[in-house]
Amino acid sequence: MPELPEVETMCRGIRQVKGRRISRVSTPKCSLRPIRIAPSVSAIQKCLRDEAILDITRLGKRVLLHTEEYALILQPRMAGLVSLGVAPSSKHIRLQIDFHGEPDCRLLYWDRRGLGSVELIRNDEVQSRIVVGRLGPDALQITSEDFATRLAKTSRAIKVALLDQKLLAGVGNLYASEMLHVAGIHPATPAAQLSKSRIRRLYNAMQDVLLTAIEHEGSTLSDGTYRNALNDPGSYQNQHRVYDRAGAPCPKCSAGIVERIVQAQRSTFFCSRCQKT
């Protein structure tokens, strides 16, 4: 978390400051460890200054925000924010973005527990760096044919495939366990033995779960970390089917009961009646 939903949702969220020059990068004093930050802030800031936004597009879990000649990348990881003006807590603030002209307007990317980065490329360089060998297709933009091939080459569980960047970028492990109890099929099962048929209803699913949870600006869990580019929270959650409702009857089948196990030291939710293997 944040995962694809919440990241296209801060895209989407920030898209005001497109057109507008920077007119200084800093980091807000804190306390706390920082993020990594590469190259330096004042480097970033010598590169940036004056330049305009000209893009802001999302790669996987990534915010990228791209001049003529780069791209800021902000990779939110487990419970950073990129916000305009707002944010959850001032003492979390990483890094903050002014710009010039009116109104006033500054881009903060906040992170609660410090495990984001934030990185200065080329973006002749995005592909080489970022994409080849570390990001397979993203989850809304790949297509059935080659979602297929993919599964078939693995034997891992399919709840752990969905979650493997290399094979599918922007799932992560609340919305793996969604679309799979959409799709009806059990977290366990080997991705490489799934019919073609489960798998074509495994790829619906992932299109509309992921497409609904954008249209209600992502989730909002209880510890209240995720907020959108205004800090308001997201919807999502109160659609939620199985995720962190363990012990709850299961809403497709109302006879069983939503189980939760481990899986790659990652918390899976299903309903062992409805989703078979």
The other form holds:
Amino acid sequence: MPELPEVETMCRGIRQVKGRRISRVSTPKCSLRPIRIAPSVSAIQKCLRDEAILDITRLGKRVLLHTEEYALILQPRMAGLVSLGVAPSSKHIRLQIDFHGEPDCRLLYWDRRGLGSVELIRNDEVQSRIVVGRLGPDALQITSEDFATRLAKTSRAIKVALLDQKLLAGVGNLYASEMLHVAGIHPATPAAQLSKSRIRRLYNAMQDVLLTAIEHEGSTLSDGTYRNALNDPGSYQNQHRVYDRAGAPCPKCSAGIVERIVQAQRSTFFCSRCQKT
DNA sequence: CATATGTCCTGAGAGC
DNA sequence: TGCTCTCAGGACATAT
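We have the form predicted alone; now please give the form predicted together with the DNA.
Zooming out: every chain and molecule, the one shown earlier first.
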């Protein structure tokens, strides 16, 4: 579930480890199937031991911890998170990073379903290995012109196009439904068919929804999986207009009922009364 | 090339 | 109550 707002919240929440020197990288013993970690944990430890974390950045839905030479890339996918020593359960802690002189503050990568991954590459490889061919411009960095140009090139339904990380990085299933509702656009509308003014509305809705969600520290759904770096839930779920609200009255027009459809094997929520093709 | 589908994984919740 | 079944969806591999 972590999308741009949740990953951004993770990055902000662990900012205090900036400047600390790594003493140990380890995997707590775990009865679950191991997640994908490359290279091995011992190889990662060899590269990172005694190195300082100089920067923490976000690339789409990934968290990057930078040392002078390396980037440790944490990709939470569906059910992962990065935290400061506390996690929803100890059973699912997949990676632990300890620091010199800070016995009480460690960095954890926690992942309930183990679909996420950890990867160490050199900083100078980030562009070629992670960005090129995988990630489009970040949803909070892209210009409205570039956004319009990219959407004009695909015949796919707008909701499906928004989930394509090569087209635009950071938007996931939850926020795609939310921003389309704010913009009043039916999720099945072919992207290339949208007028310039409606694309502009969608762009503004995207900025607004993502920034507001960051202010609320993301969305913690009913499964409670997502937490911020201190293990507290986000609060944007209380602002959801349509996501996971099928059957409820539309918060915008009150006359419509929120509907659920499936697009590209994923749930989409919308109000057919205020969202038109 | 563009687009569509299958797969990974665990836990929550439904249904009996 | 305890079992089985279905579902959640990000990103990649593979197919069309």
